[in-house]
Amino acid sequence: MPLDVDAVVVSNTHLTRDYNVLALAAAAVASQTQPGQFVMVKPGGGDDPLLRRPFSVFEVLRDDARQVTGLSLLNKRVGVTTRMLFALKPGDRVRCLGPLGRPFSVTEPPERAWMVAGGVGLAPFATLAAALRERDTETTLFYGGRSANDLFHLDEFRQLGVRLELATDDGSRGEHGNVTVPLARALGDADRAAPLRVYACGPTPMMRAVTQLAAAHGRTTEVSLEQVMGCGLGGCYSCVVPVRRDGGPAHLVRSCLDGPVFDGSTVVWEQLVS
């Protein structure tokens, strides 16, 4: 069952003018969190903003004795809630409800794991990378952004044994272009007999392209959808996603309950993108 806690801000690390990582003392929530799950958060105690906002759990934080102490969120300042989260200081409080949603399935050897992230789509992959490391799964992160300044936590992923394939729109780091450029090449070079699972999170057109590329090479994809959510508990139906399973007709499911992680082949992308 999800927990609703009054989490204290431990630190607020500003990565750029618009991105930050917020560390919260929410051990009870973090200790139950599985890779890919999310929390609903609301800074301050007033009515502005009225609703909470969903965030993938970025990291499960631990002390020197490896005891869980809290969790972190990767935030981009774009709206009312994200601006407030960007401005928080240690000691401030955040309402935090979670963990929520369907997590990733964490693969094990001999299957390899390829994570594909665009922008803040990196958020669910730090916890996934840590879980894959515990299982000694060979892991690669394909990570794209507008420029080198939009690529974060590279050293932390390297420390988890993750191989990096980078791409930027302006060519300032890694491949010049979308993250699907190195992904397409790697899929073409990969041994089809070697088991491989692809995970993706980021802009919807990117996840659609990743799913289609992977399918063309006989690979399955788990996608973490970034739907707008009002409650996170299935009550408001604001986060519906069109899916089609077993050849049946398309129907709507709630991302907060059936997701946010989906088998990419079941998502009706043409309806979701439009």
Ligand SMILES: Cc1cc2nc3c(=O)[nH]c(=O)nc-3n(C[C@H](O)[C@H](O)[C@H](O)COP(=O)(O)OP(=O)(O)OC[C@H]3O[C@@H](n4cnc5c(N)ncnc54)[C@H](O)[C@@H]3O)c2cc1C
Second form
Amino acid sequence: MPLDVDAVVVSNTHLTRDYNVLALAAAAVASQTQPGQFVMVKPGGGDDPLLRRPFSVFEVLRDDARQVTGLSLLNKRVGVTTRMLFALKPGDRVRCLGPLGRPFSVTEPPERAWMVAGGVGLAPFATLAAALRERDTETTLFYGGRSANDLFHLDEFRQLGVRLELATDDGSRGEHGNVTVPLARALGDADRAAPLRVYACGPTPMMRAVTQLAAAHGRTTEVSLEQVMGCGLGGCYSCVVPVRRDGGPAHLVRSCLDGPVFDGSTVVWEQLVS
Amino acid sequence: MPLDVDAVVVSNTHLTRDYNVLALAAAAVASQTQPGQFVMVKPGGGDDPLLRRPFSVFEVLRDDARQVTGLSLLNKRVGVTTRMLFALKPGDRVRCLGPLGRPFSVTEPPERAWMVAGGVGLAPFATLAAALRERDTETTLFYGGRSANDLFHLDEFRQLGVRLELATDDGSRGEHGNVTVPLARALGDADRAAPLRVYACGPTPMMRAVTQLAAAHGRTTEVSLEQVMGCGLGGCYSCVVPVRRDGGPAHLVRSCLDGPVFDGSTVVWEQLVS
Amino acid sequence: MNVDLSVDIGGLRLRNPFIAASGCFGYGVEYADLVDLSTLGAVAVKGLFLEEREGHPPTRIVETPSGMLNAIGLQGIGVRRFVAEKLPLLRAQGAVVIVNICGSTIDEYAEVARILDDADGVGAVEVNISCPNIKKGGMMFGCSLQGTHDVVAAVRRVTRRPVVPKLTPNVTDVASFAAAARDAGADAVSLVNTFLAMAIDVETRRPKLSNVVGGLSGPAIRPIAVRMVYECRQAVDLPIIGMGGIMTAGDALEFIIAGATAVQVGTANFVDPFIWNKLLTGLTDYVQRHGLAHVSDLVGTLDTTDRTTAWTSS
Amino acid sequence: MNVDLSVDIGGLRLRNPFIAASGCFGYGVEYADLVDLSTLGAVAVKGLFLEEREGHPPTRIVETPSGMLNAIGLQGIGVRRFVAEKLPLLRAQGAVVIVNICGSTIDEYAEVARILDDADGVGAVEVNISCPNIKKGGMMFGCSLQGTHDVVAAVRRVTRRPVVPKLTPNVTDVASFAAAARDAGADAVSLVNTFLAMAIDVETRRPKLSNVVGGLSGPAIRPIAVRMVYECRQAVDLPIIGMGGIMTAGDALEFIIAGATAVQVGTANFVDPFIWNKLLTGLTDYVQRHGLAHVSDLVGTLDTTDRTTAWTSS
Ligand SMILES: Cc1cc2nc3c(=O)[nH]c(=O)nc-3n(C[C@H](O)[C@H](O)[C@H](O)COP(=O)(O)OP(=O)(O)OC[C@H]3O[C@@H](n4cnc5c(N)ncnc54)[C@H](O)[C@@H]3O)c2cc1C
Ligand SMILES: Cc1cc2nc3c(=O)[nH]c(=O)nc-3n(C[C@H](O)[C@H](O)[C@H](O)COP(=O)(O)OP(=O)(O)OC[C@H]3O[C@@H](n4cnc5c(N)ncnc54)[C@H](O)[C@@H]3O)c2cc1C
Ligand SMILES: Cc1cc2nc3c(=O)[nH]c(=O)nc-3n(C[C@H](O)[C@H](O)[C@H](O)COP(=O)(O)O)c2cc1C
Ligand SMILES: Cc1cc2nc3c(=O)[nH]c(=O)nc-3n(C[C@H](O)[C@H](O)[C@H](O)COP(=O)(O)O)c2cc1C
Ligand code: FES
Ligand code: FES
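With the form predicted alone done, generate the form predicted together with this ligand in the same format.
The next block holds the full complex; its first chain is the one shown before.
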């Protein structure tokens, strides 16, 4: 059951000029969260900015006794609310509603998990990696960013036993170019018979490419779409994506209820506006 | 010349549940400020709240070498902006435009100065007391508040050589009742021939009463009015007060330009809405 | 002290004046886990045509200062599926249901109303002649006195439920539309729907909404909406359901004092889906503090007598 | 790269498109210490009647979400004192002056315009048929097509200056008013004036403004104002001066791309009296980044071609 918490900012770690990790004391939300779910947040009072904004739960935070204490968000500055989230100080408060949305399905061995992240699309994969680890699923993260400085949290993923395949636009770390380059190679190299599930989050063209690449190799992809969302609860019909299921006609479905995680093969990518 | 400074909050001292003193690094504004002048401030970005709010300059702040470093505001929580000013933390920023408005005339010996303050109406009198001290003017502060806890800055006024006459609504400090009670007595006791100027700031009925009391004893009063102000610069005509000068007809004049300090005898009190 | 928050809208009794606004609360069932629907005055469900509609492609909303634009384009499941799939769930939850109906033609409005008249659990019919986002129907009717009259009269003929035309604010004289609605047999009016508006992405020089224009809602419009409710109250003797930017009980009270018998809350529900409890507590507290027995005693009590000495230059 | 920010409003050349909005900049002279008036496109001075007026008693303004209501009631010194006392100072400052004129009758508008026609330094006459705060004149004319036509025609007859009627947004179809203004001989139109609105103090159950209703301005109204400029641009071939909630160069660009040749900035000037430099810098930067030579190349360049695959349910 989603809850709304007036959460205290515990810490705000600036990673680069545009990225930060914001830790919130929202234990009641965090303890219910499944990988791929999101929260709707609103920093500051007043009516401008007015609406909440959707954010993946980045980490479920725990104390030394493994008790859940809150959650963190991986935030990228792009506009007014993300600027505010970047500037927050410990002790400030953020309204945080969640957890919301359909989570990833967490696959189990023998199926392996390949997570493909572009930029801030990394956000849902920290909790997914932790859940996969619990199931001992063999996991790889394909992770692309602009440059070496824009690749975060690598040690944490390694500690979770995640194999890393990196790519940067400027070649400063890992493969030079798009994350789909190492992915394509790996898909080609992989044993066709060995079960494998692909997860993708990032820019829409990247998710589309990943879905198509994976499909070409007979793999299904779960994508986490990032539509503009007014409410996060199915109330406003702002967040729709075109989906075609069972060969039927395409329909616009609400990504806050039916998503944000979708089977990539059901998304009608050529009609997806974002 | 008024300046607009994006001032850093240096400190925020909470005096009671509703009153605080906010120190701002706005040296360029402070160094030009004359007693009774005000600044237009806006904490936070965004369009809600939209307009700036007027505040008397409470103190001109100086470092050990007597260099001006900024100014402080005495803030009382009554609505959205004053709530924000109450909650600010050091390092936050406040837009601060000023100094604005017609200041008090700072009287010199042999004329004595009687300042009459009600509640947050204390604000313009700290700088006035300092200026009077420079001129060695004998100064008394008549100061009324709800209770002993609501009387601030008393030591600072004493250090400036100001004699204090206190009154509280609940009798917990000084006279029991309105500040006009000790004022009326003192006006009666004072030597009629000795020159004396009265200054008043506080709730409108109090300023009106002070003006009339003083006039009955042949004294003039400079009042600092608190109208709602949209701009503080003469642009919007929101801040008008009815004034009658030289026996002519009454006119609505802009209190941001012609005030906030007025000769109390020119104010048409029965038409003053505030 | 016990206070009576109940109000009457053209024969429909509501437990309290707070109604979830159409298009801002899905079909109500989406919120059933979060909110006890039986504690709301009523739920106004998303606008329904006769048939299913996909609505406009995204981008469908954009935020503006203290407001938002929407151009959803009335995506919906059609009235028959609503009656079959959603209405029973709403009834089971104990919700009072107001169905917002749409049409591209007058006949379509009447047909939708007729189907609803046969269904159980419809408290009232809100006639949406004010949607700014669709080409045919909607505001086309709501911006013409004749169109308003004709749609309302057609719906009136086919239903026994209270008929509540929803007025558009995009007109010169909203009170004349309230009067036209009354003359056509309306039991109440609701206002305001959204203001026709637009936002432009200056970098691409393209509209931010796929539909170019959309409807402005939220706190930004509240002062205009309150004025329109006040004008309607002066002009016609019908119950008014007021709305536009209500975020707090105090905002709702502005509408009630201006003349609204009940209020709808739309955009605020996006910001805070748990708003309903706060609204109820705030209203109850106000009614008690002011020593009133019934919230309905507040309706239209704005005191405009002049307390200032009129200003003259002499 | 040097960019040309100048624009032409019905024969009046402005250095740049930024005009201080009437009623938000006093008579301009109040700002002469702070702002170099010769760097503004123009200064639109506070609305002037034939005679002095005291306006409404306070409270005259109240803040609302991302906006403000005003009911100043056109306090002013009258056109003759303006010409004698203020106009020479404005000319000395190098300001381009647009005089906003008012009247309770058509004859009064014409008389004010005639007096200004004899004066030196009047760049254009902005005909205020849209003030929502006065009983006679103002919106009374601006809400009627005939009234709009008659006032504009009367002013047109007595002046050689560009005539710019200022339209009210409180109408169903603003473009028809732009057309009426054009037919009566207007050289341009300006829009929008404020939206009629109100706010209520729920504790006292009294209006917050002494005048009960007032005009809503500020960012809250921007999306509606942009839409209205866009509609006028489609309908009439006159230069448009757009306004309503402009706070940044980006906001101004929305109006320009929607169809405004110049823009006025009102409420924002209260928030930031030093806004003019920021607007100029922002606009210059944009024009350069987009590789344009003239800001006027941007006017009305909104691209509404559909780039989305139209959504169908099949
Ligand atoms: C399910 C989901 C999970 C997300 N998780 C994360 C995350 O973990 N970290 C992160 O940094 N971002 C995440 N986003 C994107 C994030 O919601 C937007 O960056 C944010 O809403 C922008 O808000 P703003 O006020 O800063 O931008 P605005 O000033 O509102 O707009 C700036 C730009 O952001 C786009 N935008 C605005 N609102 C939204 C919205 N609701 N959704 C998507 N784009 C929007 C606008 O189109 C515009 O181009 C997620 C989005 C979704 C839908
Ligand atoms: C020249 C001058 C000097 C002032 N000096 C001080 C000072 O030193 N310390 C201090 O605490 N206050 C001072 N005030 C009053 C202060 O400006 C108001 O308390 C403040 O504007 C309220 O803002 P808000 O957003 O908190 O309240 P809002 O939420 O806007 O409104 C709350 C209440 O305050 C009133 N109010 C709103 N705006 C103003 C305004 N511009 N001026 C006066 N009242 C208003 C409203 O009518 C309402 O009743 C001064 C006012 C003036 C005109
Ligand atoms: C996303 C959205 C969808 C809406 N859909 C409808 C609708 O289907 N039918 C209708 O009559 N009004 C619709 N409205 C208008 C609202 O019911 C309401 O009239 C308006 O939003 C003003 O109220 P608010 O400011 O509280 O949101 C919609 C509004 C929004 C924001
Ligand atoms: C305090 C105030 C006074 C105004 N006075 C006038 C006026 O005298 N004449 C006029 O045509 N418009 C007047 N207006 C309207 C503005 O010129 C402008 O049309 C409106 O405020 C919208 O622009 P903005 O949102 O940038 O303020 C006034 C607006 C305000 C806020
Ligand atoms: S965000 Fe409102 S329906 Fe999905
Ligand atoms: S506050 Fe705007 S004129 Fe005085």
